[in-house]
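One chain follows as structure tokens, the form predicted on its own.
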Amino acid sequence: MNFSEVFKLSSLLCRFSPNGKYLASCVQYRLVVREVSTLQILQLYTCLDQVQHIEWSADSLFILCAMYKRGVVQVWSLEQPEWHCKIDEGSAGLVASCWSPDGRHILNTTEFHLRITVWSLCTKSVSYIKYPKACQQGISFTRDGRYLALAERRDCRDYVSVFVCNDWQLLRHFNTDTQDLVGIEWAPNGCVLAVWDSCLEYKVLLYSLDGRLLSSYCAYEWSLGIKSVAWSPSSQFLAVGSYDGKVRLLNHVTWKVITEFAHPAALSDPKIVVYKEAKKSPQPGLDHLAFPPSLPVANHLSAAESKYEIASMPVSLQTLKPVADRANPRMGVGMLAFSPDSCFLATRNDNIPNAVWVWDIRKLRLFVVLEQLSPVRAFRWDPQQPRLAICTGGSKVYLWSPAGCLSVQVPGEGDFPVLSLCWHLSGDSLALLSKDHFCLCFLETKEGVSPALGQRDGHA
């Protein structure tokens, strides 16, 4: 395993391009791309502000950057670097901007939700979208790139349009029996819209295509209701988290519930393998017998290492006790994500915010649980394989594969705090992000060392 050298980053604010060529970072107001293979830097814009949101076009094309605090959307062209576009939202105001899945429209929406406004790079011609309703995920396009499905609010009651991306003109237009729709989310085979009210209501709806109700879901009342919803890669399944600390999995064919995986703190199956954190002591040797002694940092580097060790059952987990005179209590299933074959499903429960949580679709039952020595703060799979990598916030990587897991630090002088990840579509190599920097961590290496591997070394 080789690590890049450390780059600054604003905000989190790195992507890799849909086709894996390029990885685009921002340094306030200033746009790095560089490519993957090299690391070397290929463009280098500067915007007229700090950058809130970068996004690549579908094609790899175009990338645009949301300044939110001045309104405005830059773009830019990798194939011409002098051609550029400037979008003003004026007094409207900026909160969201996003690319249509053919690369060449933008969705702004605007301050308070009034409207969404459609530009067109080819034709510079500009269309509106009244109504959309300020939700956690009111926009959701089908993965072939056809349609668009939009949340609005009007007259106090929620509804669905479904409009045509080639020419955004209207398909459906229907009501959703929801008190206050939080979210809608087309399966990835784009024939069922998957419809969810906020957590004060348990209720999960499925639409067809032309806004027929195929089925709706309530697991419980007079409770906190739904935190997460993911599909399943295959569009078999659909996992609902709960604030009950539970997984409801729903089946395509009757959408019905299947399965229901608990998260309990205490664990005694035998089959169950839990793979728990550990720190690792140094090892004596003639390192600590060197004159002059070494760094304190490094020193400090070297304590931290940690290594999974298999806990022998039964075991308790650290569990977080929520507070609850406080909105969002930090209770329920809040992370769920598919692996890319649709075999494993990993969860996060939040009041057990330091276990990830793998389960085994195929056999509809845990399978591995990982406790980390810190709290959980993203997990992602690899996009080519079962492979998940996780990170808490500490100077380490996890991977985790069927294969088993392991642990691995960050190399380097200093700390370097991974916030969060990204996958490169090959699964080759991982993108860290710390609060100011980033760094590549390449997963499998040929005979050789690449220029963008040359810097830091370290392996596992």
Given for the second form:
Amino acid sequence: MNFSEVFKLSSLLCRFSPNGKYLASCVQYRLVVREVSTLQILQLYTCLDQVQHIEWSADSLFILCAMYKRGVVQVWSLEQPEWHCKIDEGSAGLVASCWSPDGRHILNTTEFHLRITVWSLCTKSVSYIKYPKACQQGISFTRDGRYLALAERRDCRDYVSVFVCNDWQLLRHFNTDTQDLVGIEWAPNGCVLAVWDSCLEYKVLLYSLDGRLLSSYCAYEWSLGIKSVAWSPSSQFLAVGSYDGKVRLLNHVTWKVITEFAHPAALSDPKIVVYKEAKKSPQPGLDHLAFPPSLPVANHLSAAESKYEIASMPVSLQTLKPVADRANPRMGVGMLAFSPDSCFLATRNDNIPNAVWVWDIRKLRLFVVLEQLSPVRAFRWDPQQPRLAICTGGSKVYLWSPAGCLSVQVPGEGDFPVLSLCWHLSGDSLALLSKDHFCLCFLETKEGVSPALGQRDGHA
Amino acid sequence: MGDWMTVTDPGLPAESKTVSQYTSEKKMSPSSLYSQQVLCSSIPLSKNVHSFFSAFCTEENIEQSISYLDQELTTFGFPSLYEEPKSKEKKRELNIVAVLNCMNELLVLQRKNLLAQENVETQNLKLGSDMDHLQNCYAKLKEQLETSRREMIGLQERDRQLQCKNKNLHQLLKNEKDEVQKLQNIIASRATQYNHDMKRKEREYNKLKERLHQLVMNKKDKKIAMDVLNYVGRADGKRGSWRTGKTEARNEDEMYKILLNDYEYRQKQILMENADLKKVLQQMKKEMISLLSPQKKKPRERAEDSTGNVISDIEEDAGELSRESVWDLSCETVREQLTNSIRKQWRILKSHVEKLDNQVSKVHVEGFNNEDVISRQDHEQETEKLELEIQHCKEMIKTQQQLLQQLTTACDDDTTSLLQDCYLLEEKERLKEEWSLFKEQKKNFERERRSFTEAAIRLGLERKAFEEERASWLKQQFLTMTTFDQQSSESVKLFSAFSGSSDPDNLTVPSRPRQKKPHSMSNGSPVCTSKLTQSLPASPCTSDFCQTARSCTSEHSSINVLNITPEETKPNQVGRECTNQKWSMASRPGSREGCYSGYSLTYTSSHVEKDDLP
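What's the form predicted in complex with its partner chain like, now that we've got the form predicted on its own?
What follows is the whole complex; the chain from before opens it.
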């Protein structure tokens, strides 16, 4: 495992291009594009103000930089550095900006969600979509980029509009049976739209592309409901995490629950492996067995090394007592992610913030629990294989694969608190983002596949 | 005297009273008691022993005291102390012997009394202690009773408390339920209120938004603009198209196409899955059938189980279902059949397994009292033995391996060749041994064969001799017969001998009472007759034989005669005849001759059979 040098960064704005060749990062008002292989600066663009959001177009030709405060979006071309485009939303303001899947249109949401403006880079045409709903996840494109589903709110009722992205024509417009819709998401096959209600009511609705209601599901009433939703990449399962600390898996044939994954704090099943992160007193001879870092500058003094220990059953995990009288209590399953092969599901129960739960979807049971020393900030699956990267806001990155798990200290002077991470398309490298720095972590060494993580579990 | 009497008489009951008093209240030694008694009896009220003792008999009142004692004693049934007076006037004299006797008897009595008293006292003591014990017991039991009563009261109290608590809890539960209901109602009302409020607020918000929209959007904000250097081409290279009804329709089409594709894909997947499942099902079915069919006969034999029918049904079904075409049918048509057959099979399997379980449990229950079950001890011993053996064998193997290793590592080519030679020699030796064994066996076989042939020859000789004998005998008979009846022709005689009902009767009936085993005879005789009918036309002289047979005393000899005649005519049938003979002979162990000939004949027959075999 190799680490690159540390680069500057602001507001965690660092993105790999969709084709995997480039890496865009923002430092204040400057946008830096590097080549991933060499990390040489390819282009350097200067924006009008501090960038708050960046996004690559799907064809990796353009980068969008949004400056919400100014209500301005600037677009840069990688091929033609002199080309520029500036979209000013004026007094309407700007709260969100994103690319359409074709990479030639930009969807800007104005302040107060008055409308969404669709700007075209090809023609002068501008389209407006009225009544977008101000919610967590109100815009969803199908994976093939053909359709856009948009949550709307008119006359105190929720609607979903399906647009054809090609010409922004309205394809379907239907009323959803929700009190207060907060999210919509297409299944990866683009044929089923999951719609879920706000946390006040547990309700998931599944609509076909043509607007038919396929099924609706409600697990319980009178209690806080859904907190997170995720589709499996195979479109076979819809995982719904809720405030009762459970994940419910719906299947795509009957849209009924096949299983419930509870997240108990006390584990006693001997089949489950619990990896517990433990502080390690520095032992120069024994560490770096699996991953000999090429930069042996790692200062053992500043940051305590840690390692994983397999806890013996029964195990009780550290729990957090949620404050009951505040909004958005820290409880329930708030993070959900399927591995790219749909074989594993990683979850985090917010009142056991230090633990990541990995579920085996083929056997529909808990597989592994990783208990960290500090609360888990983020976890991301390797796009190529079942390998999970976790960060906890400390200067370590944690990796899990079915073969085992390890914690790696990010080398460098001073502390490098990893707040977020993102995988490269190939799964070979990983960008680790801290508050104002980032570095790349190369997993595949030139000598070959590292023994601990290279072994796959034997499934495609 | 009279005075004394009056004085002493009232004393007696008092004395007995005092005695009883003393014995009951004070435990005194018998001697002291005695003295007390004496004292009391003489002068009941006075306690001064010495004065009284000296007062009883003095020099002066010897006579009186003697007479008093005599009187007393006589009243108690003792003989008188005085001699019997010879004359009335004569003064009575003291009989010393009688006195002494009396004294002795008194002493004996006294001793007895003492003993009895002792016994009574010990008994009394015992009873007293018993009494104490019982009193203690009583007290204890009373205490126990008291404590248990108290306990009971306590428990009752607790029970009451618990019941109270229970009631309270019930009440609480009810309250809680009510509370929950109330809260739910409140939540519901709050929710509706909230929704209502939200709607109101949202409407306001919407109004504001609308207003804002108008304000912001309608004033032709110059700022809202896109500043592009030059427009870029579309990603797909096409030009944007106008929105028309056509595009709308096309979009619809496309959407449905996508949906259709998805459904088709899913259907394909489901079909594939179905096919796989069907395959598995078929395989399972086959296996089930193959598993169940061998048991088919058993339940039928055992009892008219319903399973038999079911199985046959299943087999039919299986026959139908195993045809591939059925599998390609849609599930609708086959489903019922399939599920039924599977269900049946499953039932059978289940019953079978249950039966097995029952058997197992039965065996368990019967356990070791079953005789053919090996007792545990034996079993353990056996296993121990076997384990030891295994250990032994393992050691052997180890040593052998070691040796082998040593050999393989240590020895060079010479030794290996030598070793090989050794092995070859060993092999040769073994082969030789086997060869010699084989030879010996061969020899044995030869010997046996020779003995067989010898026996056959001997039999032949014997037969010849017998035939000669018989021929001579026949000749004699014939000669006598010819003198008797010369005109009748032989053929006619033959006919009459066998077509006539009397003759075969004569042949069999007289033989019957002589038979020890009638069934063997009945078996034997038809053979004979059939043989005769077969062979008779060829041999004209057999009619005579029949007659001779009739006259013959022993059945066996007649059969012999009858069977031998065809042998003369049909020599190629020897083997069969011989076996027949042997058979009939063997069934008649009564006659010695039969036994012998039978014995010899078996040899020949086997010999002949042997010859026939190749």
